[in-house]
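In the form predicted on its own, a lone chain appears below as structure tokens.
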Amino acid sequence: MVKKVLFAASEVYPFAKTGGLADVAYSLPRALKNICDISVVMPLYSNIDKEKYEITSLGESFTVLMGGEKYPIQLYGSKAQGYENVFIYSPILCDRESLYGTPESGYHDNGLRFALFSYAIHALLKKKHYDIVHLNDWQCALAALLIHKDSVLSPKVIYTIHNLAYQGIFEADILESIGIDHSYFTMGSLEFYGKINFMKAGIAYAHEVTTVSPTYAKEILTSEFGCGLEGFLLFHQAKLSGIINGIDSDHFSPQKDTALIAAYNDAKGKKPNKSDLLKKLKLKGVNKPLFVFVGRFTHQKGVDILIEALPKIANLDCNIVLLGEGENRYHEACDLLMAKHKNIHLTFGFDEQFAHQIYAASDFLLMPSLFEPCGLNQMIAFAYGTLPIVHHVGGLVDTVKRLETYQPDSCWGYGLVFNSATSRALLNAVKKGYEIFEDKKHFERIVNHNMRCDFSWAKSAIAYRALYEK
């Protein structure tokens, strides 16, 4: 039976967020917290306001050696989740304005600040004792090969991939300056094309890997998906497995919502909510389709398919609200389809109750996504009474039955699915969703349905609690 779990994460809502990591780092653990002893941790950067969450020190602070240098660490707490949060503090990985630098380059030192993280984590498990660590990301991949490394612990190590794409890639040098032997500087171990890969470190060294969703970890293992890495899970197929995220009921919950202007628990009650939002943003027109987008501006997430659609979407009879933060050229596009366009209206940036207004008054979502591991937002969406429009890859497989298909005693979401990563499948899909808006009744009844359904972490919590088990 597992008593005690280390979750460990670069990046835990409400703390800090950049993008689903932190919404997941948040979510599950809350669902483990009654199967299991759960702890989590994470930096502690400089903009977490610690009034506001009751982070306080813990009265413990330790040097960390690493690349023959010394880095100082303190340690700070909070409960205010309901479960044990431990904060590690160091000035190199935590006072900077962002988490990891803009989205074009990062910061410079990214690989020594989160190699001391992992070095931090190390440094944990030597003092209390944990049966489980459960890893998340490139960020603290490193940890697992220095667990591996260390004779006197003991604790089985799984390791969640939750964007492929992101692996923590950094020039061979770094090695001295990070504490890593150079015999681990091949290719079954760090080595990736001349470079460090820490992700590498983490499918490498884990007892189990797992992504977040089963189509997803099927994908990573071919040469469309596998971002150069696809041999390697290959080799490290065994231990590799998929489960499928959730959303946390109470914090997406157009019934308690705070941030909502009004509540509602169906299609009829999402409209103050629209009128709200448009009076605000100076669009025109409640009773027209509202298309949305809340996401990161990145090529990942299909922005160079949505940027070229866009203009003709306009055209309808609609109107089209832009959320986001990510890459200025994407900013610089859509500024100016907006100035085109008096129904597109976008903010640039991120605002997490200003995201749940949108979800409320919207109709539908745009997810043209390239590739998707998992995605949050579907299920959010199916939460708000929005209709997702998807692209058919990775998680929004597993979640998005097409609309086609529906049936009313189905536990399933559904959403209107295209197969081909282009603007013109994307428009089509669009214009499928405006002819199904003008059949009110049959709109209602589908959105309706969605909002019924369970996308909480109830299953993934209990095939999590199996994993953490075997």
The other form holds:
Amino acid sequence: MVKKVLFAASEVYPFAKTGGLADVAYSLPRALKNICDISVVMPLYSNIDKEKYEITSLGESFTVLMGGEKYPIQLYGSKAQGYENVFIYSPILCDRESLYGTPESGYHDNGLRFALFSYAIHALLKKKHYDIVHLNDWQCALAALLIHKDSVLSPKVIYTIHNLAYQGIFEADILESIGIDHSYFTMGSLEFYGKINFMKAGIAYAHEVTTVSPTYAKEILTSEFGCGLEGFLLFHQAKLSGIINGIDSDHFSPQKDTALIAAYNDAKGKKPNKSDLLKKLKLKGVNKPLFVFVGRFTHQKGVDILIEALPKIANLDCNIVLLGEGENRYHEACDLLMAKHKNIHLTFGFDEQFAHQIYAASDFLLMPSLFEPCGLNQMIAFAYGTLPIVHHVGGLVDTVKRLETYQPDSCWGYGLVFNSATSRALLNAVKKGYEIFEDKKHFERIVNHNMRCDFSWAKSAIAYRALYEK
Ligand code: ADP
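Having seen the form predicted on its own, could you give me the form predicted in complex with adenosine-5'-diphosphate?
So here's everything in the complex, that chain up top.
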């Protein structure tokens, strides 16, 4: 029988995106829509373009009672993606400049906002039957607890951890305002070193817990990567598994990408895109290797290591392009570097189209992440014929094979892999890349091989399907 699934996430491409969660919440339901009846629910943030995405009112509104306060909710919907998208609108949740606030602190009432999102998900489950509810990250984790304590509702709950570093931790006095009884303030439930941890609700009360790569599923059971939840995860280990993310092969396709000046399907086809980008950024030397970084400027992404290594990388005969937004201290450090080195170009901000142009133009993608639950950038890089240079950690272990082990008939993507999260190790890997780049034929052979590999959801959708069946 076809399962009815409600897939909940705080961001979904193309409506709202700050990172990989949005890509996954867009592409996984697309990959699953032929094998189950899937609806995706997210907040209707005020800057989402309703007209563009054909989002209309469903004519339903109700009130959520949370912690003695009444919160108005309106439901919106769109079928423009080929399946049902449901949007939750409530002023406190949605009327903001950005999704979560600044990377340094976030909005002061994020706990309340996303508790309300969980209550709204719970209300949807009351209105309509779903066999499975698939919750993602801390922003909707509390819904697992609300379902657990509801004596009438009985959907199976899957909870996916996209990044354990963001757990939704709030002061203990939030309990009252989110209408959760003090009996849940225990180690086995929401309590976390005297505070409240939303992610614990997802882990404790879901029937299955997944994370986004097999390696990360193992790493988070250790104190090095467990962010304080390793013991709790070990306790719930029997229901924990790792399923690697995929990328949407239409959205990330150099053959179909409308953001590019020239579509292409092999290494040679990249050149017009590279020339165009360099010209736009006033950089010189289309034959020099182009190293890029696209991502959040946070400690996690190895930005400290990158900043330390950049002056030495810039001394090589190459160009460097960085695109990202995040913590101010990184912005300032990168600004200084750009002022000093004419071959470094930095763009602050979030720009989907520009990111695609960078992937298409570049020769190497730098990913010195200290930890990486899965990482999509390296898979996007493969698709666009860009060689990833990655730290051997998390999902990067599962997706990037060492170039030294290259086998032409394999279905693996190859890149330069370094073992320790240091600027020296990154620099050495970059130098190796630089040498390989000189051997044009070999370089193109690897690039063409990577471009032919399959990083779509095909395999992982089967794994999720099996989980849904279970
Ligand atoms: P994260 O930890 O940020 O979720 P992922 O590798 O899983 O990292 O996914 C990052 C996604 O966000 C990719 O699609 C990447 O291209 C995109 N991205 C990251 N930063 C930017 C940016 N500044 N502008 C445009 N796209 C970005």
